[in-house]
Amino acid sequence: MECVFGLVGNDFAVVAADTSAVHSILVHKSNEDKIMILDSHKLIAASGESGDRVQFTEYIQKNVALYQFRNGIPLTTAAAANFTRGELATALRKNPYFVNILLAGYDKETGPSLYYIDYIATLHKVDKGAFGYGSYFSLAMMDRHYHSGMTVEEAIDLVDKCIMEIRSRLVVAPPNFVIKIVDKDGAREYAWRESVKDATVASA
């Protein structure tokens, strides 16, 4: 039961995602990172079918890198979001990907931004967004507590409130979450919120 959500603060954007790899009634692992660092100042958080999610996000990552290699300048966040939306729209009529995306980035000229892209290639610039079953709770919490110009501390506190709400209210809540942030200093991992750790198997 996937949970991906994010928001834009004062000169930064933060994205959080659960880290459970699930198939049917089985949990395969609890440390699957669903937020890919697209380039130095962009993050792409995805939910959906595992194969589609991994293949499509890697495809976008490599094409963004190829554009920068060919042209010598990186794509803006808006351009990367529109490219991603275009690839989803093209695939929709051939071999569709079941993947929902939150794309966060920081540009020197325009500052932080967050784009909502769903599996049928809807693109919208948002201040806050969420996908998955956890979105019922995280969107409600963000509607109540979000305001423009949030500091990093306020944003992380709100993310923690969303995680606690999901854990306490969702019947099949994932135990672990990863939080990443992007600002003028780049895209990076901020923290993990873990309640279950994958056990290591002792060698015989």
Second form
Amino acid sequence: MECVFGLVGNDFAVVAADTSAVHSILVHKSNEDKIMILDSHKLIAASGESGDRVQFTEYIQKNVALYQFRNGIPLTTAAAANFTRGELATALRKNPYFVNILLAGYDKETGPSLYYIDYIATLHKVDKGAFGYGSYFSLAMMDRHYHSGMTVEEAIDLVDKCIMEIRSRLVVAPPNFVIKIVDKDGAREYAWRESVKDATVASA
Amino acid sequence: MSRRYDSRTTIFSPEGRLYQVEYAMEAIGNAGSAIGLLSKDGVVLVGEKKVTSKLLQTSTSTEKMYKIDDHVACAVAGIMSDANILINTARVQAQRYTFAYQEPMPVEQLVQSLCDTKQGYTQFGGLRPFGVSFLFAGWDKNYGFQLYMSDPSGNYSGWKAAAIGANNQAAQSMLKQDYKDDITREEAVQLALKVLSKTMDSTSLTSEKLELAEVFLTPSGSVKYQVCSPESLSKLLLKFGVTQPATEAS
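Write the structure block of the form predicted together with the partner chain for the protein whose form predicted on its own appears above.
After this comes the whole thing, all chains and molecules, with the earlier chain placed first.
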């Protein structure tokens, strides 16, 4: 089951997502990047129906880019989160998207922020959040160890604790995770945590 | 010769002009003037009221100044009924933005959006353009206090000081001479009233013939749009020496 979680540190936000693409009992690939860079200072970590996940996050990404082209200024994280929620809400009673999103961003004026947006268009601004079966474990770990104003080292340590918990306790635990971070210098990939690498095919 | 190209808005004349748009601007040139001034701590809008009669029922409604959203207001010059439609459109656009983004719409985006609507009436649909010019005054966190002027063609630009309506060219040149970049809101009010009094046709200037509105920040940091009451306006006119004092006792 897909695991996505994230938290806010002292001047950054970090999100982690599993990287397995699963179809029924088959694992298509175990290095699928589910955290999209929305713009220079925003990350969208998404889980759910794979077609919807890619379609919806790309739609949001392109609309955010269009806003910036049209108006010369980027959207704030809050505005992007509310826009995203609005799109989910509009589609909800006709043609819903089955995508859960953690939107992490950094704004110069307000610092780092994290938004929890679920598939039925719930929006919450949070310090820590998680989706999927993994959330049972990651939320519990974060509740125990999180405090506001964590440094990057402390936060990554907590992320690793959550990953270890998911790996050891979830029956169909995803083996690999990607961690991305956003701070004043922008949104970027931080690290991968792989316990299973896709085997390369030996040449004939 | 140009009469052949008058009737349809959606065609150019051979000289490359849109006559209907120009005629709309003519209509505004006969309307009551309005002046806007950008100061360090606010934007000032002053308007000349054309409809003054003792029989007029004055309520809280204004003739020249309108609030579009909590952080944007405008002054109008031209055909009032056209203005009402556009003001409503602008209000809806501002709320639609806030509905989507949960933030106030940046002032320039609001002006641009309304001007896109106006432009539509110069290119398709076969309808005449709106006979209104606007002065938009507002504040947002991107660019602070701003003043924009827009006309029936759908063109707009940002100004430090601008005038629309009757005698706007005279007012504009007066503003150009006397405006300084670092004026305060009080000085801006004074300058606006002075310029308006000089360019208005009427012989005496009383508070009944004017409207004054200001957009500024309260101490708590929120944007305030305030229309001056007739009593305070009379006092201001006296203070700045811009009016003949009332000859009869009230």
